[in-house]
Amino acid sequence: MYFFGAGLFVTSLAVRTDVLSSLAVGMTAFGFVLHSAVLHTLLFGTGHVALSSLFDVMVFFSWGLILTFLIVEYANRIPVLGSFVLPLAVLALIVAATVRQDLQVLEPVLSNIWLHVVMTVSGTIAFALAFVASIMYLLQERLLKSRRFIPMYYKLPPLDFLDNLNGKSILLGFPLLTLGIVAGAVWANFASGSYWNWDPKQISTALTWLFYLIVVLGRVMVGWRAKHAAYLTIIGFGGVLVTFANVG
């Protein structure tokens, strides 16, 4: 459902009518209901520690990303957002489908890894929305400068809205990532007796956190906006992808 919805969303960028995007929103919502049922079974019906593998993380990430899109779409009526969010969610599910799905059994005291993952992935979802807003911002700015008033121009939101969405998403995602890192350190201490083990996942997460800290301070204290903030957000999300690649 997401795959066909993404196709409709992308196709809708080339036409002025909103019929395709409206159909795509409905298809996405229906797919989300099915996705929620699958996620519930994965978390509570398989008997393994929830959110303990890359497969689990990717399924949860795509679910949260779609949920975020549906909320933003309901509040702001900007279905064009789906043209950029749906392909990302589909890509996450493709990754999930290609990785091993080994069940992990941990001691009960260590089974609270889900709290670390939920916080971290929730922050990542917010960063993904900021990334999408940045891509849309740069596209809209280029269309304005080149005076290319193609159908996509009329569908993309105003630059101020996209910059505001970028900023709010980062300001939401950063504290969630911070809480996720703290929860992960506590879990690591239970698992290995050390809060910090200098493994690639921890290092990449720390570097990503530091980068977004600079972006947050730049937005709040220096006033970074517009194209500058958009480019930094795109770079930061590249660090997020590296972190995901290190999830075992």
Given for the second form:
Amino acid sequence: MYFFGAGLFVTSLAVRTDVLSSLAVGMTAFGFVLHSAVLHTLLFGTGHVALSSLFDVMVFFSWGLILTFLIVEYANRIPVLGSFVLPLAVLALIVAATVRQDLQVLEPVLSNIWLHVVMTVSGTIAFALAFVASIMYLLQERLLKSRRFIPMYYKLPPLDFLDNLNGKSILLGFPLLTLGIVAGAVWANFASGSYWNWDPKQISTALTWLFYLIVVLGRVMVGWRAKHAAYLTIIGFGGVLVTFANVG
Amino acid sequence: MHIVTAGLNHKTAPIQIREGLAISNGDLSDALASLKTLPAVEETMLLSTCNRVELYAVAKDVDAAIKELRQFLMQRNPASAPEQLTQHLYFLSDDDAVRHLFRVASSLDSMVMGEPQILGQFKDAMEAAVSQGCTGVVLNKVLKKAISVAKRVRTDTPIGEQAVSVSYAAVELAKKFFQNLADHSVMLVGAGEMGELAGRHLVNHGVTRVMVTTRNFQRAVAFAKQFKGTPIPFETFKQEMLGADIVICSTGSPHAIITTQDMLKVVRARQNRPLCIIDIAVPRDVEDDVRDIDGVYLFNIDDLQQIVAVNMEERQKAAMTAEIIVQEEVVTMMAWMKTLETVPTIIALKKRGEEIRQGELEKVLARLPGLSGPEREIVEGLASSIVNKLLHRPLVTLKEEAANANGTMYVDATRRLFSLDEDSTTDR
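Beyond the form predicted on its own, can we have the form predicted together with the partner chain?
Starting with the chain above, the whole complex follows.
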């Protein structure tokens, strides 16, 4: 369902009527209902500890991303966002499908990992939204600069809206990520006896966190915004992906 | 019943002819009053705008009505010779007339297709006609339908959505930068006509902070008053650009007044806030290299015209969808008109049945004087049930077939089978 939705969304970029994107939003909403059912089974119906595998995390991540998209779309009427969010969600599900088998069984004492996962994934969803907003910003910026009034120009929202979406998402995602990291450290202390082990996933997480800290400070204090903020957000999300890859 | 349209518009008549015929608001009620006296015209309405003068009428005899309406228009315009006026006039009837009416209300027949004013003018004209009692059941229904068709066209097609004027395109452009124009400020450099129009559109779309600068400060002060804005001395306007988000240039200067050097200074102080410069002046006010500066977005008159051209194409496409909507509605309207044709026949048929029932009942009762009350009721009941049962199917069929293509055939057949036209007292 998402796959078709994503296809429709991408096609809708090329034409000026809104019929395709409305259809795509409907399809996404329908897919979301199915997705929610699957997620519910996954969390409470399989017997293994919830959210302890990359598969669970990816399914949860894409679910949250779609939920966020539907909320933002409903509040602002910008279906075009779907043209960028949906492919990302589909990608996450494809990743989930390829790592389907490795259901690791954790000892019950470690089962409180979910707090760490929910926080980190929520933060990541916010960063993903910021990432998408930044890509849209740069696209629209380029279209305006080069004065190319193609259908996508009409579809994309105003620059300041995208810049705000980017900024707000990061301001929201950063505390979530911070809490997630703290929860993770506490959990690591339970699991391996120390808060910090110098393993690659911890190092890349720390670097990513530091990078976003600079982005947040830059926006709030020095007025880093618009194009530069968009570039920074895209680089930051690259760091998030690297961290995810390490977790896998 | 037939709908008739007579008149002229911007496509058939030049301005000299149109203005000769145009009817001002003051003359409207006189004109309607004299239209009302025309014998062949049963219901009527008059629409007079700068692009058209049109009469809509309901009549039994199309040819007679057209003749009278032509006569009416000739008399309104004694200045030009009748034969000269005739070549600019058009007369339409039935579905063509209804289609025309719907297209006019939907702005498909307008000079700038999709412009929104016509519907308001149409409603005003309708109200004037209604308040003077010029309209009746048929025209009211058609006019109301025209308004609902116009609304449907507007909501179901994007015909009126995009800018088709250069000054309005400037607003559309600004909206691609700033979601809420009320939070942003605009600077008008120069007092060119285009700049003024664009400024006015921006203010109408929520911009509250307006700065105005012209070479002559007195003029800037006067100009700023129109927008409740702040006049800025020409010497310092470049520094003030720091506080503007949209700059609209329309000076008459023969060479560029904003150079790349100027803008580099401004941009450095703006901390990455994007600046949208719209240069409507010819020759251009802003050096072309300014567009290479990061954070500055420069558009000239050609860019705006490009937007207008793209939007015009979209309007043409929307108009094609709109024509389909209009055609659908014309078909339903004409179906309704057809059902009107059967109404007199249905009444006549019922009346004929009633006459037969009463006539026969009188004869029978005269021959049976000794009937008791209940027996009398039985005989009367017999008579009415025979008549009702016999007429039931023909009446239902007439109503059903009324809207169909061969509806008139059924009407004619009914009138002949029941000899409805022979007794003149029962007709219509």
